[in-house]
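For reference, the chain that follows is the form predicted on its own, supplied as structure tokens.
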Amino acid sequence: MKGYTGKILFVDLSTGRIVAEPIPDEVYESFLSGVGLGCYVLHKKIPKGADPLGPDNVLGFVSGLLTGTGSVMTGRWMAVAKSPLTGGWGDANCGGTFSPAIKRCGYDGIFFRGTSDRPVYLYVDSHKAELRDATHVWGKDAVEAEDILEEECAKKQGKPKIAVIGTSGEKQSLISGICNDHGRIAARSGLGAVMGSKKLKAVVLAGNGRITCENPELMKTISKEFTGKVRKINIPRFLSGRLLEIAANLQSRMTRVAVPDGIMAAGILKKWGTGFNNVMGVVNGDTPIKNWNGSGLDFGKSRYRNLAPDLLKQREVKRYSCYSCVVGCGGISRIEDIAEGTFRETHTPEYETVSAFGSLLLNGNLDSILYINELLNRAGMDSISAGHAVAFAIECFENGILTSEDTGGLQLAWGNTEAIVKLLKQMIHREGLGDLLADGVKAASRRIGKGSLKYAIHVGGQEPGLHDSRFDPMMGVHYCADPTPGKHTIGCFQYYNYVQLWNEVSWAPKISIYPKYEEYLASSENATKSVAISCYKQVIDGIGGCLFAMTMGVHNWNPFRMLNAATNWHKTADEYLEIGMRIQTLKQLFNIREGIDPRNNRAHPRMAGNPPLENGPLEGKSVPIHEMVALYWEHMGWHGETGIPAKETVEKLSLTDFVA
């Protein structure tokens, strides 16, 4: 009755053997579930030097420890594997309804090794697990395949929950992800390619088992407290998104930073979803523009206001929430004015997608972005990486590195919507220039050569999220220092300020108000903040927690209380953050074992403001990212010069058995 099932399902696709494996209680106490359990299993099951697209790689689907326990905002699941994009630790996070389905089948995770000789899918319910032929859905996009399998496997008690790859995963694009809920994507790290290499089309879950909780009454009380707070926070209907633009203008001029109550974000997310930042980010400098080489002057009001959250809101026909969510930031939107008329609706595009195919490319056409969003969702391709790949190609074309002959006649230019859509389709189908770009900008620049590396924005092989490190320097630290480089969901100053960890964690620096310039310093205090938020995020990913709930503040949404209610462990916040440090350190040890030199995960000079922009809200800003990374390593107990975990740290965290 501790919130977890105590076992995983292990599938060998080469032999067809399927076995349930017990996981001792002490593993959960050391690593939680979710990403921590995945890290524990993969470290033991993947041999050193395994080919990410070969049979020895292990692909896992893991649920969170708190998923299904009566806790709120804990419905996330993660895919884990050795990444073919970076060559190191890979994970991807997604919401929807798939996470509780894993546990209802009686497992905390489902793992795959080997390679099938034909397309298959795994079917699991409360009584059996079996591999079934997937030839009839191989070649279908993610939405089509999910519809077919949903009908095929439906039971009296309801429809199954399905994780599936689209055609990009089948074609082993290194920027492909894994979809659920008709196009929601666990997009990062190229794990769709791993699934495609194994000829595994889908995982279909139809279990109806009970998910336990040690103290359900206490969990109910905790969840009701948070839910009550969220329900009180609403943005009046008459207030428009133009206020967000005004707020961003003010923010760009502020010289001091105050600590807000993160619960206020609940109202913004309920009204606009993540699209609230579509305009704000351009105005305050958070959003990278023109392949990280431009400013708001390049993407002016006549363009960025076309992507305003109110315009997206007008397109929405339905709102939805993830499992156990009380905010509901998702939606379904109409697609209009696309010549082909293939699709009429799509998931309302997230901020990252709007920016990747909007400001990053100087594209102010909202219709094209809605259409692109659906293309990506169905193909199962990461919008962050795909947008960067297109931006890279445009800049190469602009500078004569690529020619019309290379592009098949496409005239690549900033804001050329027609050319952008056509190039993306080439990437999805792996045709022409798109075949090079479908593996990300690092692989493309290596193949193209001719000085193209100058325009290839990536960190360690993965394209960064659409949040500018010159705006929030700690974001740049985690782009480079996290074992899965380029991710925007690990830590930044804004996250740290909103979470207010100092209310629970004894060593987390307490702040109230400080000068903005302090964020640009390579200081011991900033390094401690980076370590704290990084370790905390590992806890969140171990419980299936939502990033947005996390940023509403530990004083509002408290995972430590929920964990103790679910497990009866009675651990302190400090002890839980030590678990987070253990998970993060084990990821780093995995990378070291696989030959990754952490010093090579360097930010592109533009990301550090080298040289600084000459205009816009980030004018003159530069960031000592690599000095800050070295201090982060040092405060994590890793060697400051190399990023390798120190022997003393490995021993303190009881990870000696994981070091060869």
The other form holds:
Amino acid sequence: MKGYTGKILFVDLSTGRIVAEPIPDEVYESFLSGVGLGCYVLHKKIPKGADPLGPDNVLGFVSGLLTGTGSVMTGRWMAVAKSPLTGGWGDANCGGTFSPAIKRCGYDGIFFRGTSDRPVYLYVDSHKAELRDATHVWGKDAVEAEDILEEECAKKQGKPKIAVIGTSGEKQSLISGICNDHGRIAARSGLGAVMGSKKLKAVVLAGNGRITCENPELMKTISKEFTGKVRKINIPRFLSGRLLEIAANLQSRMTRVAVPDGIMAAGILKKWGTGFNNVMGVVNGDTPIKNWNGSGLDFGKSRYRNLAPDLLKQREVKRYSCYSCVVGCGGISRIEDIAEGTFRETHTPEYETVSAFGSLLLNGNLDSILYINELLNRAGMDSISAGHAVAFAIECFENGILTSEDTGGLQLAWGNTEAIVKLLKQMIHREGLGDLLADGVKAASRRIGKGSLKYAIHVGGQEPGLHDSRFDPMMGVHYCADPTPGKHTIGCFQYYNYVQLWNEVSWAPKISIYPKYEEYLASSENATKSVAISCYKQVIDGIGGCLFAMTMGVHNWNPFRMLNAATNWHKTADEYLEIGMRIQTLKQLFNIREGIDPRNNRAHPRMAGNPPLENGPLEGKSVPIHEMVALYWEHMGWHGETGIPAKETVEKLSLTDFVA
Amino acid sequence: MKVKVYAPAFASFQHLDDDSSMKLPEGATLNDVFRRLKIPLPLRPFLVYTVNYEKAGLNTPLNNGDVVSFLTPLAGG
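I've shown you the form predicted on its own. Could you give me the structure of the form predicted together with its partner chain?
Next comes the full complex, and the chain you just saw is listed first.
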């Protein structure tokens, strides 16, 4: 009755054997579910040195510990495997409705090893689990395949929930992800390629079991408290998106930082979704521009204002929420004016996609971005990595490293919408130059050579999120220090300030207001903040929590209280942070075991402001990222010089069994 | 009485303690908070703020323990 099922389903695609395996309570108490359970299982099941695209790799779909327990904003599921993109720990997560469906089938996670000799999908309901032929959907895009399987497996009580790869996953593009809910995507780490390598097209879930909670009344009270606040926070109609641009302008001039009440941002997410940052980020310096080598001045007001949140909102025909969400930042938007386009609608593109195919490429054509969003969602390709790959190609072309002969006649240039769309199609179909780019910028630069590496923006093989580390230096720390490098969802000063962990965690540094320049210092206090937020994020990824709920502040959305209500564990926040530290350390141990040297996860010099930009809000800014990373390692109890977890830390966290 | 104030960074923090709390006389209103924060008059119509997460006006009376929050957009998405 503790919020978890205590079981996982293990499927061997080589033999067809499917078994349920019990997971002891102690594992949940030590690792939670979600990313923690995934890490525990993968460490045990993947042999050292396994080929990420071979039969020994294990791919997991894991629900959050709090998913379905009556808690709110806890509906995310986690994909886990050894990443073919980085060669180390890989995870990605997604919202929608898939996470509770895993538990309704009676499992906390479903794991696959082996390789099928023909395309298959796994069907699971409350009574059975079986592999079925997927030849008829192999070659279909993620949305088409989901439609067909939905119809095929529909039951009286409704449609099943489906995770599926598109054609990019089938073609084992190393920047492909796994889709659910008709084009939402767990995009990062190249896990779609792992699924494709196993010839596993989809996981179809049609269970109707009950998800338990130890103290449902308390959970209801906690959820109502939060929901009540969120419902009342709204942005007045007369305030337009221009206000955000003005606020960003002000923010870029501020010399100090104050602690905000994060829940107030619920109003912004309700009104504009994540697109609120489309222009704001360009103006305040959060958004990387022109492959991290430009500013808003290069992009130009007339172009970036075409991506304004109000314009995007005009395209929206429907709003929707993920499971257990009370904010509802998702939407469906109309696509217009793309001659070659065949799609009428798409999920409203997230900020990351708008920036990856907008500011990063100096592309101010909103229609093209809506169209690209649908292309990528259907192919199942990561928009963050894909945008960086196109930016890389443009810069190579501009500098004579690539020629028209290489591009199949495409005249690649910043803001050349037509060429950008055509190149992206080459990537999706793995044709010509697109075949190289479909494996990310690191692999592409290795194959192209000719000095192209200097235009390849990545950390440890993965392209970074669209948040500039020269704007928020802690973002740069986690781009490099996280066992899954390049992720923007682990930690930054803004997250730390919004979350206000010091209200719950005894050792988290308390702040009220401080000078902005302090964020650019490699200090012990900053390292402690980095440790706190990254360990907290592991807890969030263990419960299926939403990043935006997290930023609403622990005084408003409190996962510790919710965890105790669901499990009756009576743990303190400090104890939960120790679980977070255990998960983060186990991921790092996985990387060490797989031969990853954490010192090689270095930021591209542009990401550290080396040399600094010459204009815009980030003019003259540089960040000592690697000194900050070394301090983070030290404060995590890892060796400051190597990033390897120290023996005492491994013992303290009871991880000795995981060290060879 | 004391109220908790999540003030924007451009405000004056002179009247806020380390817990971001502000001491106010009994009968104080939100307007008194604005004055102590030295929020420029022309900016006030464009700010989004709440008292205890409820919509409030400048004449909203405050009580001990109230929470005054200003909207500060998170960069992100």
